[in-house]
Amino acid sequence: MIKNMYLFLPEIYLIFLVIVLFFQTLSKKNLSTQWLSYALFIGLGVCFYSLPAKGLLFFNTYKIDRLSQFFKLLTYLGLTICVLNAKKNPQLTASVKKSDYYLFMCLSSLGILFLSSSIEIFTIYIALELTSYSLYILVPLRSNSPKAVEAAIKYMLYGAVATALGLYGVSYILAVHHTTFLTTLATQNWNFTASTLSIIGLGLFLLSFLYKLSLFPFHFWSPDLYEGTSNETATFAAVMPKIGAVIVLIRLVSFVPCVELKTILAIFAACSMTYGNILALVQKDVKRLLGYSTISHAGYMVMGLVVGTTQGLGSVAFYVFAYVLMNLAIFWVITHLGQDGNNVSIEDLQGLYQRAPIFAFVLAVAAFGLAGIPPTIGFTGKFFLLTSLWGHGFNWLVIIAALNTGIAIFYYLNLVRFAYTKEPTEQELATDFNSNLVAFSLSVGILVIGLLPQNIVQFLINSVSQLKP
């Protein structure tokens, strides 16, 4: 019993925080949520402590392994930064009841923890719905903008369609293989000729998670959501769903050698990279630009899934880690620039190097990373993805990805150009020590891990190698 509690420790700890936040929402008083930030830092320690844990729980539907524990640690990291970031939300600060905002943020993150370890399809589905419904509520919450409501409705409607198609696909898998356990499905025949119906079913089930990645052509919600919702909520929506989607996709793709399915994914990846980058070139709103950027990065993530090798899947896991760090950094800057809650345009970055030198540096590092410029973690992540795909029959996709990296440099470096080459039109930006410390720490992580990625990459490759039967 004690051993089982040790295996489930990160989830138990976050469930405890959710319960405390729930009781705070019942109070009519304006109770402080300052404690949550400190509690999440403890949660990071809990996740790090449970990193070596291994085992099966809940009738073998829940697997604790090194890969799941790494993604749980990444989830706690993202949630901690998002909670710290949310303190700058003017609507949230003025609210009498702000605990509900953090409650749904933690509930959505709890769903991601469940996704990280679920190895049974209906368990995955329930965890996905917990993640999704909490985020549907979070998007318009504590925002006075009608665009936030519009974005939430679009996100929910598209999500409902994606989920319905996914469940429809599960019926095909169940009809052919008579099981929903991934460990059993991994031993079945997944040849397209011999098991056409189950391949179609798996493809439909994958749509639910490709939608979360904002992969073309399931991307429609992404730019509108980023632009419409508050800066703080956009940070959470940009980062956290990707973590849960990728871990499930890695588990599903690890045992499917179907070339036809991977070819379709490769075509989607190429279209996603090209479409996202081209439309990002003409954006003036920084969050909308990042929305199209996300579509492009989803294409890069799928590249590693296409090849399906241990190195490819490990590279995907590392790239998600890189994506989380880079987006947390750039959204941290955006949130502090838009202190009145308004969206930040490219012109608002003018003279940032004089108004807030540390934020200008962090913006440059994050932009370089997202563009894939060395020595950042973004360059390292793309390098591992491209090398893992080369020589496996998809060299054309590597060429398209390299060309798209060149396109992305234009709009990412445009952000840096405005921050460093334009004279400021506004007064000096007020920042505090804690904000500068968090921003600088994220930028250091982007640079240091970009230069020294070996240990993390090897850890992830070894973790992925344990997935295959």
The other form holds:
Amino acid sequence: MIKNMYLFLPEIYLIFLVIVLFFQTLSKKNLSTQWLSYALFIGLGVCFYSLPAKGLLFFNTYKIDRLSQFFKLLTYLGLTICVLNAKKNPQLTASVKKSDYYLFMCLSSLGILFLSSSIEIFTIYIALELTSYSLYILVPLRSNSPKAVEAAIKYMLYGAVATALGLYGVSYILAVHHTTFLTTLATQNWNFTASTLSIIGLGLFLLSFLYKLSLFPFHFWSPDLYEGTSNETATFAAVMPKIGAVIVLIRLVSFVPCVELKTILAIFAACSMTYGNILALVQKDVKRLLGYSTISHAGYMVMGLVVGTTQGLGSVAFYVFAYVLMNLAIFWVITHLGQDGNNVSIEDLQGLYQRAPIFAFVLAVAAFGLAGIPPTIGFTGKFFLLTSLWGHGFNWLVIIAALNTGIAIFYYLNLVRFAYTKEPTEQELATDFNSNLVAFSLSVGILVIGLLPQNIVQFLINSVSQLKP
Amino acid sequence: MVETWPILSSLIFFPLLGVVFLIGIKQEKAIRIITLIISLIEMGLALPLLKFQLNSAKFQFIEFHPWIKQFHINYHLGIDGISYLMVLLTVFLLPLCVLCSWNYIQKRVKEFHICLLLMTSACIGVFVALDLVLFYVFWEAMLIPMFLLIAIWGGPRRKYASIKFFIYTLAGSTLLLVAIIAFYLKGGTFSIPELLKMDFPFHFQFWAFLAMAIAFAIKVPMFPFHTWLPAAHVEAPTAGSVLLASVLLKMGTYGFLRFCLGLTPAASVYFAPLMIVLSLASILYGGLVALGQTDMKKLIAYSSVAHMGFVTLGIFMFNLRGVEGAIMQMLNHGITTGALFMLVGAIYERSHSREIEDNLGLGKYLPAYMFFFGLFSLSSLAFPGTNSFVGEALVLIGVFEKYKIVGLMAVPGALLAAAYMLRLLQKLAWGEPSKGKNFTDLNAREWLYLVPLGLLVFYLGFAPKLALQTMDKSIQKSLIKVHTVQKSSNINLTLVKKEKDID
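I have the form predicted on its own already, so could you send the form predicted together with its partner chain?
Below, the chain from earlier opens the complete complex, with every other chain and molecule after it.
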């Protein structure tokens, strides 16, 4: 057991960080948390080092494979940017220390690390709860904001119901198949007529993750959450839970070829992208707009799950990567734009090209990426999804997805238009070198990986193909 | 074929390199001069293209590198007779665009020139891409700089025009993406030359044609999809209008030629009557609406609709003369309409109005200006001896060869062109009362960008042989497939007839 612990390195490292943060919160003094960002950069290195690791841990409930390691790297990347982003967080409630805030962020990310490797249903469940509960605490930490509290309550109630239903579903699976190990479940018969009960159970279990993904019709919390909570927390809530949800969904869907379930997912996906895009058209608050755009992106991600082929699942993994990069970039700009911590409306973007040229560029790249215009990673990801979906009986979904690009472009284009064509009404934005650097490297990532995705796609498709029994 | 120097790649990426270079420069004058130098170097880089072999229908100057192996996407470039002239036109127009915006663009000069260079890259990319995905990437990427050109440096209604342009073209091309994916699944490759060799079942061609044709028809633009064009043209800055008219619109007709005729010949034949009717509608409608315009730019924009109608009409005749004429017309329209937009821009710099009423009677005061305006107007109405005459005549020959009735209906379109262009010319030259007294005639810079275009008008008007030679072989090759389809359907028809006769 102990000799295999090096496989567990990324988790151990984060647990170590959590412990240090925990002791910091105990102290009465408000200690500096500057070290955390550096520590996380080392963590990225650790993750990169353990990318090729492979093995089983903890009585076969915990699988280290290439896919899990990739998602861990992604989690670390997201966490690092989120921590850097939250360095200022001007609206943090007065009684809360920085270290408290970071503690819960790291705990939530730890849950995502666990999620990406768990292959036993109850382990998954516990990891999910760790992720969610830390986030429930983070959301209302915005001083004097009833909206943040409202968002937190909504998020928690929805979450509680969704996970409860999920657990209920697990009982069905357990009743039919007498096991909770995904490896054993994969060998069972998942025909709808043969095991109706367990398919229903699995559907309910999937629901608790589709809720995390904010797929229609489990999406109601998402715009409220984005708008209500502080910009920094919104960044975290927009990006991180999606990583955890998708990895579990990929693992679950990879062994269930049940057409009925897929058809339902396909219908949800189609509704989700259309609904999200249409409602985003009329939003004034940029974060709320992004909340609706997330709903439509959830639809795109589910599209790859619907196919369930190696190519499809690999495309989903790639799309999550794209989604994380683009959202981090656009939220980075928004957070730095609302410097006193207020929400940013579309009008606030006016003349950004003069107030902060680099941010305007990053905003444009991220917006075009989210809209799926080449040559960005958003287009590449969407293209892979559409290609892998075509010819598997869901051609109608491909057409709906393609048409949705036409709807979505309006509101993304609006962001760019405000940033580039209107004259500024406010003074120049004070930006420092570091924040420009982070923003710029994110946008370079969006462009370069969009043009040269070969290596990452290859890695992902190979790692997904190992999932199949 | 081993190519030591990647000519086409250098044409695509050199402007991008120029963009990187421009970012570091502050002075406006320096930016203009450097962009001009970049565009001249770009022309120099295009010189090796003159080695193009005329008597071959093959793709030449091929470059091939694997790009994304898992999805069989390659970086595959090459040109044939259909795209060759379009590439040359794009490269040729870049320095002229820089020159014609020398005074016109006064704000955010650096961004403007960056957009111009990005546009050039993407436009060349569209014409030389031999991989469907690569083609689509360039096709869409080109929207972004064009959107910015209209939205930032445009006229008073730029917001409306830019968004309409973007959404219209993007919405059209979403289905093109679906068609591309469908071709991949059906044919197993994204490579255009390989797909061109395949035959697809009619049912598949039917839907693929529709999906592609909407994208291309919007870009051309054909009659019911044309509404974005006048708005975009009127609001865009001069260089934007020139690029829009001369290069962007050609992408639509290029798409028809390369993809609709090449990949879905049976469906093209099937839909030809519809396309012919829409082309006629474009010609007549564009001409009639142009007749009633008071804004010079709008007038020329509607004349574009009519001219492009001739192009699509020629394409869907499926005979050598018709398609030859169509490509010639594409080239001619690029030269003539581009020049007319430049001239309107030039007079706008003087009178600050594009209304015909504000620019009456310039003949006396601006003789050189009126000379060029007259020249290009005559070319626009296809006066014999100018370039457009060759194109339009070829198209009409092609049409009369095939359907006399259609030809008879297209001829009034040509007459309408004379009516609206001569009306414009007459008012501009002799109208009363004239404000031209205070205006100065063309300066050296304006001569510089008008003379090459003027020379081309005469060159293509009197000696179109070389241009026609470049395209003949490629056209014949692409028509072979269509003709086999037509023949087989004719045989079927005659068989049915014979059977009936026997009965």
